[in-house]
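For reference, the chain that follows is the form predicted on its own, supplied as C-alpha cells.
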Amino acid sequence: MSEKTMEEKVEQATNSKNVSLPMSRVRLIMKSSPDVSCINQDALFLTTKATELFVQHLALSSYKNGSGKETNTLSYSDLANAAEETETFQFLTDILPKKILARDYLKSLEEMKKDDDSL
C-alpha cells in the first residue's frame, strides 16, 4: 500500500459523517466525569468523530516517521518515538513512554542509587 493510498483512505475517512468508534463508549468515558450530568447527542457524535481523527492523525504521523514503512506496519515504537519527538504529542509521553528492558532499568537505577550515596 503507498503512502498516497494511505492519505486518500484517511481524507476520506475525514470526509465521512459515520464514526467507527462506538458511541456508546465514548459516552461511557465522558460520563465519568463528574463534570457532566448530560450529553447532547450532537456534542458525542463531535468528541466521537473528534477522536477519531485524532487517532487517525497520530497512526499517520507515526506511519510517516516510524519504521515501518518497508513491511507496511505500526509498532509500538512508532508511536512512542512521535510522542516523544513531535512537539503536537509530547502530553502524550506518560502514556506513551518508550519501552525499556528490566536490566537496563535495573542498571540506572542502581547509578542513581550510587550518585546519591555519594552525595
The other form holds:
Amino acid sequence: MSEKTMEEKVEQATNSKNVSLPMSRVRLIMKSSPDVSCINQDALFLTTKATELFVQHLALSSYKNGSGKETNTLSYSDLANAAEETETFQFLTDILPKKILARDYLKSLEEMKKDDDSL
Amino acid sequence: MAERPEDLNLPNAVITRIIKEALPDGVNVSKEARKAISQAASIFVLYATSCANNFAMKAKRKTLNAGDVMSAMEEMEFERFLQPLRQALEAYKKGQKGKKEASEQKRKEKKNITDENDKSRDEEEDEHMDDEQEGENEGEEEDAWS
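What would the structure be for the form predicted in complex with the partner chain, given that what you showed me was the form predicted on its own?
Every component of the complex follows; first up is the chain already shown.
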C-alpha cells in the first residue's frame, strides 16, 4: 500500500516544482495581518512553500521527540511537548497548551488557595 | 466581506498529506494532532508575514517581496528552510517564465490569424469599389452623347 504508482511518482515530481497548499488561501491569511498592503507573487510562493516545510518539520520533530515511537502514533501531546521544549516552536505554546488532568488542576487550585489563606 | 474563522485555515486533506509524507511509513496521526498542526501552520503564516512585513517597512516599501520572506525565516530561526526555499523559488520562476512565454506565443498566433482575416476582408471590399466606379463612368459617357 505504501508503494507509489508510476502516476503518483510523476505527480510528485511535478509537485516538487510547485506547492500543494493553495496559494490563494495563504494570501487570505497573509492579508489578515495588519499593515500588510501588497504581496509580491514570489513572496507568496515562498511563504506557501515555507509553510509546507514547517508542517513537515513540526510533524517529524514532534514524532522523533515524543513517546509516539512506542505507540506508532503522533499524538497531540507530542506536539505540545515539542512546542514547549524546542526554541523554534515556542511561538506555538499559546495554541498548543499542554493538557493536564482536571483533578490535577483542581488540586493545584486548592493548594494555591491554601497558600493565600496562610498569608 | 467578513472573514469567517474557517477561511483562515488550510485545507485538511493537503495538510494530512504533507504530514504523512514527512513521517515514516505506517505512522498514524491522531485527529487532534492533525487539527493542531493545521492551526500551527496558519499561525506560522501570520508570524512569517508579520516578520517579513517588518523588513519591508524598514526598507520603506509597501510591497512584501521574496527577500523579506527569506529574512523573516532567518529571524524566526528557520535557517534550515533557506536552501530548499531558494531552490524552489528558482524552479517556480522558471516555470512561470515558461508559462508566460507560452501564453504570449498563443496570443501572437491568435493575433496573426485575426490579422489575416481582416486583410482578406479588405481585399474583397476593394474589388466591389472598382466595379462601382466603372458603372459611373459608363453613365457619364451616355450623358455626354445626348
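The term rigid core refers to the most C-alpha atoms you can superpose between the two forms while keeping them within 1.5 Å. Note that the structure is predicted; figures quoted are calculated from it, not measured. Numbering follows the first chain given and starts at 1.
Q: Given a core-based superposition, decide whether the C-alpha of residue 107 shifts by 2 Å or more between these two forms.
A: Shift at residue 107: 2 Å or more after core fit.
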